[in-house]
Amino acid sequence: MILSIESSCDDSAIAITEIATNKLLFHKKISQELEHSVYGGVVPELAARLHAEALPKILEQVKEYFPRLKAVAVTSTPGLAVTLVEGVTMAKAIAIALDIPIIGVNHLIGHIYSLFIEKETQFPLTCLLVSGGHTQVMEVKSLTQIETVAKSMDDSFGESFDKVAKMMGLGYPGGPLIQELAKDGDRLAYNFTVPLHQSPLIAFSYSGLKNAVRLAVQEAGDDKEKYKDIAASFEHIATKHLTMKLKKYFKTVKPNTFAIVGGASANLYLRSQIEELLKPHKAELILSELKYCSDNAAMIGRVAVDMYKNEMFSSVEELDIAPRSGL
C-alpha cells in the first residue's frame, strides 16, 4: 500500500491506496473553507497552521496500515510554499521512521489522475484543467508524456469565480456560490466581452472579464437581484471563452478522448457546454467523480501507484517543495 498526503492549499488530506488493485482503502479530508471564508480567500499562514493541526489527527487513523506500506507519497509542487512544507515534512518523517521510499508528486498530474481513482489509466487523452490556480489544456500520452498546449495568461477560471464571489460579498470558495446564484439569473443580461475573442492565440485570460464584472457589481450597488444576472452572465462568458478557444484548437487537433479535471470541473454549466462542443467530434468525455474534483489525497495516491511501479522515487534529503512549477 501507499500512504499519500495532500496539503498544497487549504485541504488537509491523507489516503491509503492498494498498489496491486488501485483500490482506495482509506481517504479523509479536512477542509478549511469555514476558517478562510471570513477573509474571502485563502490566508497562507493560517492554512499552514491548520494543516499542522489536522494532518497528525488524520495520520492517527491510518497507523494500522503502517506495516504494509511500501512507500509514502506527497504533493511537493505546485502550491503554497508554507502549506506544501507541512505535507512534505510529515512525509519525510514517515519515510525515515518506516524506512520506505518517498515519492514527490506534481499536484497537476494528481488532478489528471483523479479520473482514474480505483480505475485503470486511460491514455492518450486531451485534458482541460480548471482549478483555483491553473487553467490549461494538456495532451496526455502517459504519466511521463504530458504537453501543455494552452494556458492562462493571468487569472485562472476557478480564481475568477472566487474573485467575483468576493466582489459580491458571497464568501469563499466562490465557484459553488456563483453557480448557485447564476441558476436564477439571465445569462444574456450583461453583454460582457469574451476575452481574446479576436486573438488567434489559443490561450486564456480572465483579468479583463473580472474587471468588467467589478464595474457591473459597483453599478448594481445594493440591488441583490441584479447579482443573479451578473453571476449568470459572468459564468456564461467565462465558459464561452473556454469553449471558443477549444473549438479553435480542435480545428487542428481532433479530440478523441477529452477530460475536464480540477476543482472548477465540478461546475455543471461548464460540463454541459463542453459536452455540446464535443458532440460534432463524437469524442468521449470523461470526468472525475464530483467528490474528487477538488484537492484530495486519493488522486495523489493514484499517481503514486504508477510512479511506484516505474520506480520514480525521490530521496528524503533532496525532495524539496517547488511552489511555482507546473507542467
Ligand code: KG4
Contents of the next structure:
Amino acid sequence: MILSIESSCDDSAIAITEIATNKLLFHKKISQELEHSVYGGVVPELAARLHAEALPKILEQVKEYFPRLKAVAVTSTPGLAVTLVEGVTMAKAIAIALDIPIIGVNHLIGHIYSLFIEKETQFPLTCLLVSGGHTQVMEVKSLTQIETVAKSMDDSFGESFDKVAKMMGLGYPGGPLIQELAKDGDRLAYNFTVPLHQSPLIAFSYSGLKNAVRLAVQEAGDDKEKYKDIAASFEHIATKHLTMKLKKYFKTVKPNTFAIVGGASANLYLRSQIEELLKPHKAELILSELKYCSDNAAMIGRVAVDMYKNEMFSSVEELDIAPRSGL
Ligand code: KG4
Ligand code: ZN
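Just the form predicted on its own so far, so send over the form predicted together with this ligand.
Everything in the complex follows now, all chains and molecules, and the chain you saw is the first one.
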C-alpha cells in the first residue's frame, strides 16, 4: 500500500491506495474553504497553519496501515511553498520512521490521474486542465510523456471565477458560487469580448475578461439582479474562449479521447459545451468523478502507484518542494 499526502493549496488530504489493485482503501480531506472565504481567496500562511493542524489529525486515522506501507507519496510541486512544505515534511518523517521510500508527485499529473482512481490508465489522451492555478491543454501519452500544447498567459479559468465572485462579494471558492448565480441569468445580456479571439495563438488569457467584468460589476452597483446576468455572461465567454481555442487546435490535431480535469472541470456549462464541441469528431469525453475534480490525495496516490511500479523514488535528503514548476 501507499500512503499519499496532498497539501499544495487549501485542502489537507491523505489517502491509502493498494498497489496491486489501485483500490482506494482510505481517503479523507479537510478543506479550508470556510476559513479563507472571508478573505475572498487563499491566505498562504493561514493555509499552512491549518494544514499543520489537519494533517496529523487525519494521519492518526491511518495508523493501522503503517506496517503494510511500501512507500509514502506527497505532492512536492507545484503549489504554495508554505503549504507544500507541510506535506513534504510529514512525508519525510514517515519515510524515515518506517524506513520506506518516498515519492514526490507533480500535482498536475495528479489531476490527470484523477481520471484513473480505482481504474486502469487510458492513454493516449488530450487533456484540458482547468484549476485555480492552471489552464492548459496537454497531450498525454504516458506517465512520463506529457506535452503541454497550450496554456494561459495570465490568470487561470478557475481563478477568474474566484476573482469575479470576490468582486461581487460572494465568497470563496468562486466557481460553484458563480455557476449557481449564472443559472438564473441571461448569458447574452453582456457582450464581453472573447479573449484572444483575433489571435492565431492557441493560448489562453483571462485578465482582460476579468477587467471587463469588473467594470460591469461597478456599473451594476447594488442591483443584484444584474449580477445574475453578469455571472451568466461571464461564464459563457470564459467557456467560449476555451472552446474556440480547442476548435482551432482540433483542426490540426484530431481528438480521439479527450479529458477535462481540475477543480473547474466540475463546471456543468463547460462540460456541456465541450461535449458539443467533441460531437462532430466522435471523440470520447472522459471526466473524473465530481468528488475527485478538486484537490485530493486519492489522485496523488494513484500517480504514486504507477511511479512505484517504475521505481521513481526520491531520497529524503533530495526531495524538495518546487512551488512554480509546471509540466
Ligand atoms: O483543482 P483545484 O481544487 O485547485 C487547484 O489545483 O487550483 O481547483 C480549484 C478551482 C477554484 O478556482 C474554484 O473556483 C474552481 O476550481 N472551481 C470551479 C467550479 N468548481 C470549482 N470553477 C468553475 N465552476 C465550478 N463549478
Ligand atoms: Zn489542483
